[in-house]
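The form predicted alone is given below as one chain in structure tokens.
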Amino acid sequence: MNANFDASYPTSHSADNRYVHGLDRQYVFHSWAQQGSLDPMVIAGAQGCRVWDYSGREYLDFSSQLVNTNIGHQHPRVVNAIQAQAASLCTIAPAHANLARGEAAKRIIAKAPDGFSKVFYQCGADANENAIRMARLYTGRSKILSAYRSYHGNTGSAIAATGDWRRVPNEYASGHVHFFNPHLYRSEFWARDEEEECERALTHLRRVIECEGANAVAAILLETIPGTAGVLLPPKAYLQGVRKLADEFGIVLILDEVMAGFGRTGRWFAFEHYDMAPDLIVFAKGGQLGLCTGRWRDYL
């Protein structure tokens, strides 16, 4: 903590970069970071693709914050809609029916592939958690297969399903198995071209399923296009091949579109580029927070 920090609250006119930075460093805990070495950028306001600090210095927001400001900051229609809803009803418990929630779900289902019928509202990591639970309950199996080059959230099962290094000190959930997804630039399969990379990656996934016991695998969880791992476009036939493997072995296919969905690739859902569809779609950030479900309407 900064012993010299003055915690007296300033007016909105007198707040400055130094005060806000000191406030953050004394009272705020940041995720995925060593707290003592942090030096966060101070943001006072934003408009469109630009943000600025209290001194008026502007920056371009190339990351769209957490890849979630699809249409920019402070869009007037978004601000007006938030204000109108707040004036009508600020919050409502999940057990109740509500016009805004129902209309949003209806419009999402209208954009989803045929057969999808329900939306379950959660935040991104929780949506992955619940997709995993649904797959396990539906199949009666326990194992979840996911890729090493992936990120699915920081909650219990979501971080265990994540492939990158951050999962290692946080692996308290059981039943998670990882495999290599295709990435020709740093191929794990010594492939010479995209077609060979795709073929060998699918053979590898088949062997993982067989070695783990197909009757023990509840779901394959994949980011349609890995984001945090490096925006890795899969070969055209890869997701189709994964879909066939899931069907062959009775495995639920979950596609995590938290970063790739809702228009970021030019389609409402990124998997639409690959002429296939999953059993569960997980989405958040740029779209409604939630989990879109479709295949097991009788079960749900």
Ligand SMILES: Cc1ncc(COP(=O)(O)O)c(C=O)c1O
Contents of the next structure:
Amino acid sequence: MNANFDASYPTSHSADNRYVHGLDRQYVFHSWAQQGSLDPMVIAGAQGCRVWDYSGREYLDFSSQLVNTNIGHQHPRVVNAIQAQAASLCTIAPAHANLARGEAAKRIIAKAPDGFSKVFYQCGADANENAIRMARLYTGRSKILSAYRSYHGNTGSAIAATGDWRRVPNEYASGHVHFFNPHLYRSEFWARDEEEECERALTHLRRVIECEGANAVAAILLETIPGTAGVLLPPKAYLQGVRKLADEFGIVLILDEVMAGFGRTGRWFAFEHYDMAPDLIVFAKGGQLGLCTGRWRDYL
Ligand SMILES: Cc1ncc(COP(=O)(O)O)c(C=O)c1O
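Could the form predicted together with the ligand be shown next, to go alongside the form predicted alone?
The next block holds the full complex; its first chain is the one shown before.
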């Protein structure tokens, strides 16, 4: 049992695993799951990298919940900041100016590459939706290219941009085209090494752009490091190659850093490992909520 486990924690005073599990099974609908066969693990509290249930049984949280507790659970500075903010102002409409919102945006921009100027506060899937809309409005084009090995969220365009199996029954948004991203272990390109995989994946992407009509493509949307698809590190030169293709054809490059961003790869943004920068960065999870805008000064 964790030494910090506090049996008097308000949510645990009268609850036990059986009661919480029963409540969940009776009333809670879970995402992306066949409801009838679910048997969720009960979690009563957490500290750092550990979580525990109501009996005090402790587990290491190897998945950081949904890969979002980048600095661990219940960091005292985060808890204090949330408590202080809740005591002064719990909510604010988008139209107003607010110290915390402005300060957070200023600090995020300080970490972003040169030319990034604004933060648009969103949830992960919403941030992808808005990045897609911005790219369409900015270019006057409609198609969005994204990878088969990807997840971008469960809303209209975000799930249509997603490559994995969850897209197929949910494809109601139009204008989405998919391509194969590099993954040497299960190469779609019969490649023998990383260099070959990279070169062939870039040739494939060029062909997809040409075949879809370069003047019709608004954006390429990629997870910098695909996460849900299996933590697939792209070949070193791949993202630079995608950047070049986007520039050549006037396509907006959106990097989804919802899972990989905000320190998870050892840098603030995962694309910093690849000596390139996108036009739009999408982040959420460990990076709170948001979307950074890049080369948009004239437009904004
Ligand atoms: C890469 C990526 N993009 C977008 C999302 C969607 O974020 P959210 O669930 O906060 O809407 C996720 C969620 O797992 C993700 O991993």
